[in-house]
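Next up: a single chain in structure tokens, the form predicted alone.
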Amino acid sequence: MEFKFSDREELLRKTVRDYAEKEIPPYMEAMEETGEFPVELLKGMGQMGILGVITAPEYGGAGMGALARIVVLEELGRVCPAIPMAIQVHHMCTYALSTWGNEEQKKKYLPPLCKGETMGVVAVTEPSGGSDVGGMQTTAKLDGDKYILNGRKCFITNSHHADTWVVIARTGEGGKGLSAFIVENDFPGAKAGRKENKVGLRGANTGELAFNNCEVPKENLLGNEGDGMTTAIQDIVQCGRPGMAAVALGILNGVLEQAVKFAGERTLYGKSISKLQAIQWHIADIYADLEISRLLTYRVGWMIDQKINCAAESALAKQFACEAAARSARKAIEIHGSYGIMHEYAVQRLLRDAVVTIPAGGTAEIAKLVMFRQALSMFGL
């Protein structure tokens, strides 16, 4: 098993943490204010080949992998997670696009979410719950040679700023009843509604998607009826999961960046805090969790690119990393005492963003059912 990066990976990560840190900052206070995406980094990222990072480049991408993705979004998650939160949803859109797009649909809606000139979203959750995909009650029926859909999404990132929208929705009954759809924003009857104030990921827009005898051309089914469940969960397990683990970790470089950096420069009894054991444990717990992440989510990352199946893993990568994320950043605080709790100070921004995190993109108890199942199968159970 090899631990190392090719130098193109590390080429690469070194090119986003200088991106990141000098494009991302200028940024932040309005996003914190706003909760708004700021889409003029776009067309910079995409001809960076951040949003086809795994897109093939015959459609536009750079065709490097999900490890490299996540590379990606663990830098850009270290300076700023909205900005990686974003840009990984957009990233699910184009996944479905290659995987189940036909050649015409791939060339015409890949190369501009590629180039930053679209952003992409991928719609599954509703307002009756996120986790029972199964129960969706937004319908799709087929109207000559137009799909007609009426229902409404929720919590849908990038709701107001993505161009092009991968919806599921029902055709059907039963798990086997749902179909996936290409929606444009401006198609007639489709409409972003309400807009989500969220505590934490500010600048990852957040709301509802509304479909009212929403018009869709037939040629926009995105694979064959009836593929919606396999598209909604594969989605999640290839990219949704394994984004957020990466979202996470980033939130984890900055939390232990932040902790030793103040650990360094506040002095207490004429010293160092950090010369204080109990400061030291709390670091020690923060370093423990970044590396713990960071193994369990680039060997999802490896694995994907290996073509192995990989669904309890990501779901464990994605729980874990999350979880811990939240967990290191209070600790963070506690470090930084009552600065910890101003806004000037970076620790209490990332403790709101890793909270963030744990629902999105699946629950905790959804990736630990995911685990349970694996857990009884290695045992022929």
Second form
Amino acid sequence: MEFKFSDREELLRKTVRDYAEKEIPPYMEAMEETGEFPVELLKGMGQMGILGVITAPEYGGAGMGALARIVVLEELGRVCPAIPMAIQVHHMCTYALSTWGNEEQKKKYLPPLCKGETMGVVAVTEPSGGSDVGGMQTTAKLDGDKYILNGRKCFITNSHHADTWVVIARTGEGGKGLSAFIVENDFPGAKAGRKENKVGLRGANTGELAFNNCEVPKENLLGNEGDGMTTAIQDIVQCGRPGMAAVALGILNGVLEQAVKFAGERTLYGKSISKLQAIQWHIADIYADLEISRLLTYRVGWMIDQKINCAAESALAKQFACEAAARSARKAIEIHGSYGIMHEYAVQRLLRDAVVTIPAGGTAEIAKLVMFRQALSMFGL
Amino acid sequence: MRIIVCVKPVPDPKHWNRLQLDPKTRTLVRKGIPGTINPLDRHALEAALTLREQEGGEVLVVSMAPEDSQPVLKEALAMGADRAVLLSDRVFAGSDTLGTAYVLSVGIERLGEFDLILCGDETIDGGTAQVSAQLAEFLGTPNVMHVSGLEVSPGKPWLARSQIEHGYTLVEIEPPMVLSVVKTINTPRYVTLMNILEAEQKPIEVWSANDVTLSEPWAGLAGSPTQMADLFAPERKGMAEMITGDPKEQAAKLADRLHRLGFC
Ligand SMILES: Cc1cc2nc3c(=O)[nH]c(=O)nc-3n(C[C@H](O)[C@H](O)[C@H](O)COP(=O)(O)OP(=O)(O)OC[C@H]3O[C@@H](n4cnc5c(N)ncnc54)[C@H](O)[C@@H]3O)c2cc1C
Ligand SMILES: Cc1cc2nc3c(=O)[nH]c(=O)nc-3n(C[C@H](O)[C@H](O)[C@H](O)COP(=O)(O)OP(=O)(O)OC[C@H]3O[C@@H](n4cnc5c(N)ncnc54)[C@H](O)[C@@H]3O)c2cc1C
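Starting from the form predicted alone, produce the coordinates for the form predicted in complex with the partner chain.
Whole complex next, starting from this chain.
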């Protein structure tokens, strides 16, 4: 067992940190105000290889793998967590296309996604309940050489900026009756609907996708009919949950930095409050949350790269890191006293951002369900 | 065109709060502090890469540093250099600027002919701004410092723009030459993920004292004529406060500060 990054990953972290620290801050104020993702950043992130980090080089990616992706998302999130929120879902789209796409689909859709010429989404959740994937109601009916899609997806990241949508819809009965499709945003009958106004991760756009007799060419079926549930679940396990855990790592990095800085600068009774044991304990707790979340999340990246099944580990990393981010942000606010809830201080935003990570990519309860099943299976039950 | 860039690995300024001075050896304790390319050397490398893109040729990176500095050279390769040479030997350790320039010059002699050597004007750790001029002296080439622009046209003398206090001078100069650059010369490129992978295929050669011809005794602590008498962190007296904003705001804030301190 080796708990050490290679020179490759260290250089990766350094270069993404340099990029993030210089390029992202100029957009952050507007992101908070407008709730819009700065699409201007996409080209640069494409050139950096950030968008194609898990896509094979023959389709325009860097092909660096899942652990590298976590490092990239963590470093973007250290500066501004909304950025990796958007990018992680973009990655989910590239993952679905790489894994289930045929050669033509990969050649057509992946290079522009990697370059940042287009943006991607994966749309599973519906108003009928995100946890109940099998209960989704959006239908896809084959009509000659086209599928006709009808229904509505909600809480979809990048909804209003994305060009390439991977959409799960019902082609038959039950869980086995779901299929995945590649829908372009300008297909007839496809439309981005309502835009959500979230409390946190505001710079990642979230909204509805509506399908009104939407015509999707037959060749845009992704994988086989009936594979939709597998696509949805595997994309969440291999990409969505590790991605959300990495967003949480970004938040935790920011939280620890703000907590340590403020505690060092604030003086009471003639000395820095970092001399008070209660404050020291808060900082120790935040540090522990960051380090534990890192170990859990990096392990999942490593397992994915080693092709080891990691459904439970992925759920654990996601659930732990997102909740750790929220409770640590609370503690950082406590350290700040009333300054912590003022807009001028970053910790209030970090708490709002952390709270939003909890349902995204599947709720904590659903993650616990996965862990519970794993626990039972350890005893052959 | 053959361009050599001198790159010094320095402690990453992002970790300077962890830097310590060793009162016994009078050196910086660098252990555990990640290294990085000296910031101005990044600009020198960028200038070299841009020139290679225009004129074709090869960019080599040379560094004198401990062996564990290889990740810093990897970063230079990832930025786009073709090849890197690390001059590393206990014999070189503790060199002053004369020793550093001398060791670099014998390394460069082994590399053979060159058109251009690019350095940074100065480093962020030693910061003597002496090495590039000394290097030119050893190699017997002209030297221009504070270079903020370079115009290269084949068959004609090159034009180096050298910053001076209230403007610049334009220097006509013929290769081979040693130039040292200031940061206004360019904006260094980011290392991309694809670059990181490419760099893994590029060689870093490590040369010891046996791999070069040292005919003078200047290398290392023993050979260095400069011996540090003392090295200490200055005692912090008071605090500096940076005033930001446009000139008008700055003036207003300053006046306010002075007023509150009872000066006016
Ligand atoms: C910022 C953000 C981005 C998102 N991006 C996307 C996206 O790009 N694509 C996409 O498809 N979706 C996306 N989502 C949607 C997200 O995946 C869903 O919100 C999530 O799965 C929960 O679904 P729901 O909101 O309908 O809650 P529900 O499923 O209605 O759940 C309500 C409550 O019931 C609990 N619950 C449900 N089932 C069980 C059970 N079996 N056992 C115990 N408790 C249970 C839940 O944990 C929750 O507490 C995003 C959400 C957010 C917040
Ligand atoms: C705190 C401190 C104080 C020092 N004081 C003195 C002193 O007073 N007198 C003295 O002689 N030495 C001194 N030294 C040692 C000196 O820093 C080293 O000899 C160093 O290798 C070269 O000097 P510099 O860093 O000042 O380089 P500069 O002359 O400032 O560097 C100019 C350029 O030369 C190139 N270059 C410099 N060093 C290397 C290298 N090792 N490998 C590749 N390229 C390089 C780079 O392109 C760099 O941008 C000091 C060192 C420290 C850490």
